[in-house]
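Only one chain is included here, represented as C-alpha cells and corresponding to the form predicted on its own.
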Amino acid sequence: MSPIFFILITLLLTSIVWSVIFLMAWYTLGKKLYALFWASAFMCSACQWGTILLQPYFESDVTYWMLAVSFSMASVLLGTWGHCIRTRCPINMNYLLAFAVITFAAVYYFKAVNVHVGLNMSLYIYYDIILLFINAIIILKHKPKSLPAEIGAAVTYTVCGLCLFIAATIALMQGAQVNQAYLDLYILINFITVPTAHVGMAVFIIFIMASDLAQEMQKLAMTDVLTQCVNRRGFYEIGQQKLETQLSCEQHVSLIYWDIDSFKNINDEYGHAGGDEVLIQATKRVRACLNKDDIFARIGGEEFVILIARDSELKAKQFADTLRTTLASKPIEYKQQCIDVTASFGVISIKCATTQIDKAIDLADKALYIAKHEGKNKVAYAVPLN
C-alpha cells in the first residue's frame, strides 16, 4: 500500500474525532451554534477522505469526483458559516453559497462536458482558498485586539491558503491533459499542506473555544447577577483603565456616584421582591441613556457608579441629572402598584489620568451625602479632580 492510502486513513480518523469533539463541545458548552457547525465541516472532511479512499469502487470516475468535490466545499463551506456566526460577521452566506454551487456546475462541466483535467481539479481548490482567506479576515477583525488562539487560527487558514493555491496553480498548469510531473509535484504539495493543515485548523480552533469560554466566565465573575450591570470588583479592574484611556483620548470624564432614594422604605412597604423589582427596572432605564462606552456598576445593595466620558465638560455634567428626571419620570410598576422611584446623584470631574479610582468614589460618595442632605432626587458636583 502506499504512502498516501495511510494519510487518507489518518485524515479520515482524525476528521471523525474532531467532528466528534466539537460536537461534546457543541453539547456541553451551552450548544453554541457555530460548535455544530464545525463538527459538521469536519465530519464533511471525513466523508471526502472516505471517498477518496473508496475511490475504486465507483463505476463512474465523474461521480466519484463530484462526491468528493462537494464534501471538500461543503467542509469549507460550513467551516466559515459557523466563524460567521460566532463573530456575528454580517456576510450574506446566501452569495458563498451562490458561488459554491456557480464552481460546482463549472468543474462538473470540465470534467464530464468540457474535459479539461487541469480546471476540473483546480476550481474547487480555488474556492476553497477564498473561504480559507476570508476566515482569516472574519478571525482577526473580530475585535479590537484578537485573542492569541485567533491570531493562530488566522495565520494557519492563510498559510494553508497559499500552499493550496500553490497546489491548484499546479494544477491547472497540466492542461487539458493529465501531465504526470505536475500530477505528482501537486499530489506532494497537497499531502505535505492538507494534514499539517487540518489538524492545526482544529487546534486552534479548540483554543479559540476555550478562550471565548474563559472571557465568559470572566465577564460572569464580573457581573451583579440581579441587574446584569458591572460588579465592584469589575468596576475596579476595568474602571481605572478606561479613565486612562478616555482622559488620553482628550475626553471629559467624570464619575456618577448614585442611590436611590429611601430604598429601605420601598423594601418594607413592598418586600424584597419588589426592591429588587426596583433596582431591576431603574438599571434598565439609566442604561437606556448610556453610550457604549460608559461603564455602569452596581457598587453593593442600591448603590451604583458610572464611569462617563464626554467631548465637553458641560455635557458630562449635564448628564447626572438627565438620568436623574429619567429615573423621576414614571412610577415604577409591581404587582399591578406603582412605586415612585427617584435617586441622588454625587459627581466628580476627572481630568487627571493619574487620579486612583477609588479616591474618585469616595469624593462623589460625599458630594452623593450633600444631594442627600439638601433633600433627595437632586445632583450634588464635588470639586474637579486635577
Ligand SMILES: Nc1nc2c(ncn2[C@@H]2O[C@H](COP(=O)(O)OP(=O)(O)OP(=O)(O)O)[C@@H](O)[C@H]2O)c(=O)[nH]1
The other form holds:
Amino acid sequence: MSPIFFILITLLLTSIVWSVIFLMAWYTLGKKLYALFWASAFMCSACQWGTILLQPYFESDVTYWMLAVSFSMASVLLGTWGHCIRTRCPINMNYLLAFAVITFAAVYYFKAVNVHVGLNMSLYIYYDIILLFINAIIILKHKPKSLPAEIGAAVTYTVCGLCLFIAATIALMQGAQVNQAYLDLYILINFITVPTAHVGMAVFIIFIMASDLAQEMQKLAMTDVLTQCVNRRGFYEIGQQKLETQLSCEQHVSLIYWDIDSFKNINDEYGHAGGDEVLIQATKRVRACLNKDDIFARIGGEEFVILIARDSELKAKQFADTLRTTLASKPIEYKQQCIDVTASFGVISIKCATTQIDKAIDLADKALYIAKHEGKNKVAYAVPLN
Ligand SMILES: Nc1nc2c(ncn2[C@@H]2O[C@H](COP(=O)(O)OP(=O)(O)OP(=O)(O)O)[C@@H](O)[C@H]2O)c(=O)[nH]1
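Structure of the form predicted in complex with this ligand, given the form predicted on its own:
First the chain shown before, then all remaining chains and molecules of the complex.
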C-alpha cells in the first residue's frame, strides 16, 4: 500500500480528534462561538481527507475533485471566521465568501469545461494561502502586545502558507496537462509539510484558547467584584509598572487616595445593600471622569486609589477637585430615596520613576487623613515625592 494512504488515514483521524477536542473546548471553556467554528473547520478537513481516500469509489472525477476542493476551502474559511470572531476583526466575511465562490467556479471551469491541470490543482490552494496569511495578520494585529501562543500560531500559519505556495506553484507549472515530474514534486512537498502544519496549527490554536483563559482568570483575580475596579492586589501589580512608563513619557503623575465620607452612617441608615449601591454608583461617576490609561482601584471597603498621568502638573493636581465636585454634585438614588454622598481626597505628585507605590499610597493616605480632619468633602495635598 502507498505511504500516502497511511498519511491520509493519519490526517483523517487527527482531524476528527481535533474537531472533537474543539467541540469539548467550546463546551467547557465558556461556549465561545469561535471554538465551534474551529471544530467545524477541522471536521471539513476530515471530510477533505476522507474524500481523497474514497477517490477510487467516485464515478465522476469532476465530482470527486470539486468535493475535495470545497472541503479544503470551507475548512480554511471557517478557521479564518473563528479567528475573526475571537479577535473582533472587522473583516466582512461576505467578501471572503464571494472570493471563495469565484475561486470554486474557476476551479470547476478548469476541471470540467476547459481542462487545465495546473490551474485546477493550484487555484484553490492559492485561495487557502491568502486566507492563511490573513489569519496570521489578524492574530498578530488585534493587540499591541501579542501572546506567545499568538506569535507561535501566526508563524505556523505563515510557514504553512509559504510551503503551500511552493506546492501550488509547482502544480501550476505543469501547465494544461499532467506533468509527472512536477506532480511527484508537488506530492512530495505537500505530504511532507501538510501533516506537520496541520498538527502545528491545531496545537497553537488550543494554546491560544488556554492563554485567553489564563488572561481572563488573571483579570478576574485582580478585579473587585462589586465595583469592577482593580482590587488592591491588582493595583500593586500594575501600579508600579504604570508609574514607570508614564514618568518616562514625561507625563505628570499623581496618586489620589479617596474615601467616601461617613460611609458607616450610610450603611446604618440605608442598610448594607444601600451602602453597596452607593459604592457602585460613586465608582461609576468617578470612572466617567477618568482617562483610558488611568488606574482606578478599590483598596479597602470605601477606600479607593487612582493613579493618573496628565500633560501638566496643574491638571494632575486639580483632577481630585473635579472628582470631589462630581461626586457631591447630585445625590445617589436608592429605592426612591436620595443619598447625599461626599468624599475626601489625599493627593500626592510623584516625580521619580523609582518611587515605591506603597510609599506613595502611605503619604496620600496621610493627606486624606488631613482632609477628613479639616471637615470632609475636601482635597489635601501631600509634599510631592521627588
Ligand atoms: N455596604 C458596604 N459597606 C462596607 C463594605 N466594606 C466596608 N464597609 C463598611 O464601611 C464602613 C467604613 O466605616 P469607617 O471606617 O468608620 O469610615 P466612615 O464611616 O466612612 O468614616 P470616615 O472615613 O471618617 O468618613 C464600615 O461600617 C464597614 O462595615 C462593603 O463592601 N459594602
